[in-house]
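As a starting point, one isolated chain is supplied in structure tokens, in the form predicted on its own.
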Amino acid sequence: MNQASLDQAFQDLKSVLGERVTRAKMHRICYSRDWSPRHRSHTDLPDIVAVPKTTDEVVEIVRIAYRHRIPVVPFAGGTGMGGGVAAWKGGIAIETKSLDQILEVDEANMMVTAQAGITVWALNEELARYGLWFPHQPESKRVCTVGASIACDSDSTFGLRYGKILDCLSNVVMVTGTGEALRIGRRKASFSSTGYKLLDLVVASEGTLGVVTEATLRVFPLPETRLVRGYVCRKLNDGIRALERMLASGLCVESAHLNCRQRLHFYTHAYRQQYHRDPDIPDWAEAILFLSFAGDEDVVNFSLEKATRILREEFRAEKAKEQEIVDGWWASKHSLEFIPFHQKWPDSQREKKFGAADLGLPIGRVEEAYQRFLEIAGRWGQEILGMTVYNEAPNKPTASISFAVFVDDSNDESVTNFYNYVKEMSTMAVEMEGTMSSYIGDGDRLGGFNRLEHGDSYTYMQRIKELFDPGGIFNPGKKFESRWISQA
């Protein structure tokens, strides 16, 4: 990429975009960084800055950048933690966010379209006039768009009962590294089996096959009733069994989320807020699990009480004290009714990072992993923020964690000890026969490295990259390069 291929590449992208293409540093600043740790002066400016606002015009915009071979970055809510935005070899941030229409809801079938720029939130707020939503909630849902949770595979807070973003998505239109639409799934079905499944490699993709501009997406109804409750458990272990007592016995759970009695104290950011102090938890509690229970308000009542009944009398367990710890937590995690100016994201982050190794392991090596995470911690010399475990597949505990720790990022030595703590944990995961990355992604943090999980099919995947990106412009950098840690 030459100076000259930038400067002509820039003038073809005004003749399709106008004014909404840019190459004033003010702009570009905007798109250099996500939520990743980085040292706070770490900047990866994209070169030229595109708006597009539909699909014909992002056609455009990659076959400009594949006639000159330019990077582009796919650049939505900037929410990620992995770096997945990164712009650190240059080239064109396509801004997705002016996709931003609904182009059909579908209330017969069940499906919404629309295009992949779309904030959660905002396609909530359409879907509520029809009483529907879209269940896939992730905490950052006021910013994070559709086509980010498709790119970045990221978790929810219903995901116990809803699943991850795959188990609502139908089918998308994806623009190739060549400039090719293609609309890839099932239509309106709920399952195929005809042809491969290329729904499912765009699914965490992040950017680097395509860029998403529209999807299709099943939708249910708006619950009629919903009850939260917390319950203090003795062990982290108490809290996974109780879940799967619960399945087994009939229940419906709508949301799970385990938290280790540190974590507990950043998900009740609102709380302290509010109360000025930290709750109440039994000095013996070990763990916290909050519960949801969501659809007719009998079924609703019958379901708590039916729950709290097993987690009272097989597991010792006990409800929270103060329901206002259980309101400012889902806050935090759902609702996001936060004292203006007040809230976890940005306010506990001005001093300090919130970094995370995000392991996908088996159930049973839950307390084990906890211990080692402990300890792993301590060896880099992190400030522990404590676990939560996350269950994303309908129906049954699946251990989806956040390892958490605080990062000095005003600290080169602080920035550096944080990604050696997220390898060793990473290299932990494979062992426990687990994943390295259960909702961040690999961004520029596991690429390459992630050949210690995935073997011989690594290859495979390289080749399916350049199926879909012949000119390798795509997201360059991600998935198979690391910037952070090294493959030795």
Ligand SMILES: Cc1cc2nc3c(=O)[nH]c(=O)nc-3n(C[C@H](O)[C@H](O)[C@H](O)COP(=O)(O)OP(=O)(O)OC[C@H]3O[C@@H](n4cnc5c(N)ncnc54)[C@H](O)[C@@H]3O)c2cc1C
Given for the second form:
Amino acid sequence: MNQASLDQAFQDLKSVLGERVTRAKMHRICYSRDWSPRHRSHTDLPDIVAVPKTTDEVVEIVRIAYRHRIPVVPFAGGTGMGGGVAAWKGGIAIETKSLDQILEVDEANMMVTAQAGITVWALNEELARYGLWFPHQPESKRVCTVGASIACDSDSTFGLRYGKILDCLSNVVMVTGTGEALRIGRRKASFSSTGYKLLDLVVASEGTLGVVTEATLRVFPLPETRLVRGYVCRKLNDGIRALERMLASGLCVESAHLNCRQRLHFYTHAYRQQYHRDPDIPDWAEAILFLSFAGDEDVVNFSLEKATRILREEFRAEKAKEQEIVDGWWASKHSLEFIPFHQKWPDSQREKKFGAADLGLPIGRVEEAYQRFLEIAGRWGQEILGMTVYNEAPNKPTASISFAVFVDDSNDESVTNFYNYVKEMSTMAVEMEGTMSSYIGDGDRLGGFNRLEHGDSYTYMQRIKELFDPGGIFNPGKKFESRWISQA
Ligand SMILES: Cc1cc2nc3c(=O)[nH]c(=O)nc-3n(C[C@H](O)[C@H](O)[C@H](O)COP(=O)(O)OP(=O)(O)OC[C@H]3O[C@@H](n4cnc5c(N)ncnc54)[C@H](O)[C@@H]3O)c2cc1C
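Give me the form predicted in complex with the ligand now, not the form predicted on its own.
What follows is the whole complex; the chain from before opens it.
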């Protein structure tokens, strides 16, 4: 990419977008990072920021970028945690958040079609007018977009009932690396056994195959009642086995998040700070299981009563006496706030940041992984925040686990240690027959060594990338390279 091509591309973009394209440094700074811990010296400014409003405009932008062989980085809410939006090879940041229109609410088929830059929050505000909701909801839903939830394969608060985004996604429009708008998926059907499942390729592609500009999604009736409770358990495994029992008994649980002792201490600490008294948590508590139930009032009441009985009688777990602790957890799922850091969106430049290895593991290895997390975090000098097991498949316990630490973003050595910690945790996940990332994605963290997980199929992934993006312009430096650690 030379200066002359950039200058020409900028002029070409101006003729398509007018004032909605800029090279001003002040604007480029706003598109230079997400929430991932980063070295202070890594400024990663894109060269140009372009703000399209339609698929046709995205097509034009990509054609210009392809002609001049300039990188293109889709940039949505900027809440990603894997460095997915960092333009460390320069290029054009395509800001997707002006693609924010709802195109169709199809009540008869319970589907909505929207432009992909709409936030999950705004989509739900509109759906509520119809008595509907889109239950795929990352905690960052006030800012994160539908397109990025697809691009990252995010986890959702309500995953135990509604699954990952692929469980609600039936169709997308994606602009590929030559500037072609492809309609990909199964229209409004829930299944298709024709062709290849290209929709699956789009999910978790992190802007390396194209820009998603539209999505068709399954929606559901808004539940009438919701109850949220917490239970202290004697072992992490008790929480998992109790959940297995609840689901086997026929209960329908909406969300289940299992937290280790350190995370529990964080919640009790927050309680002490706010209410100036000690919560009544037994010494034996090694974990806290937060559950939510939603639906008709009588069904919800029955479910809660039955779940409490299973936990108490079969696992000697106890209901958390302070409902304020449970409410604090629930509020944190909806307020875009990292309470341990007193950090609110868009306050991403604080020194102490949230950092996590996000592993997907077989359900039987959670206790073992927790012990190894303590060792590995200790070896890399990480300050531990704790472990949370998210359940992200409908009606079965699954382990999408956040192994979270505090990272001092003002200190390059601490950031480097954090990425070494992530690499060692990733290696552990592969050894345990799991995956190196279950919701953050490769970003610019894992690409340098994720052949560890994928072996020879990694070569096929590179070929797929070439097919969708023959000029190699889409989000270079992601998935197949790492900014932090390159050796396998
Ligand atoms: C407070 C907080 C809470 C969070 N909670 C959760 C959570 O509960 N679950 C979870 O999984 N994650 C969570 N995250 C991480 C993050 O919010 C998700 O990864 C989210 O999907 C990112 O959305 P975004 O719109 O901010 O995307 P960005 O950070 O802007 O982009 C993320 C990636 O997607 C690509 N991309 C964006 N839009 C498109 C598009 N239209 N087409 C193609 N590629 C695109 C980008 O290039 C980049 O690689 C949280 C983050 C924060 C700060």
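Quick caveat: nothing in here was measured; it's all calculated off a predicted structure. Superpose the two forms; the largest set of C-alphas matching within 1.5 Å is the rigid core. Numbering follows the first chain given and starts at 1.
Shown in the overlay between these two forms, fitted on the rigid core, is a CA shift at H269 of 2 Å or greater. Core-superposed comparison between these two forms: the Cα of H39 travels 2 Å or more.
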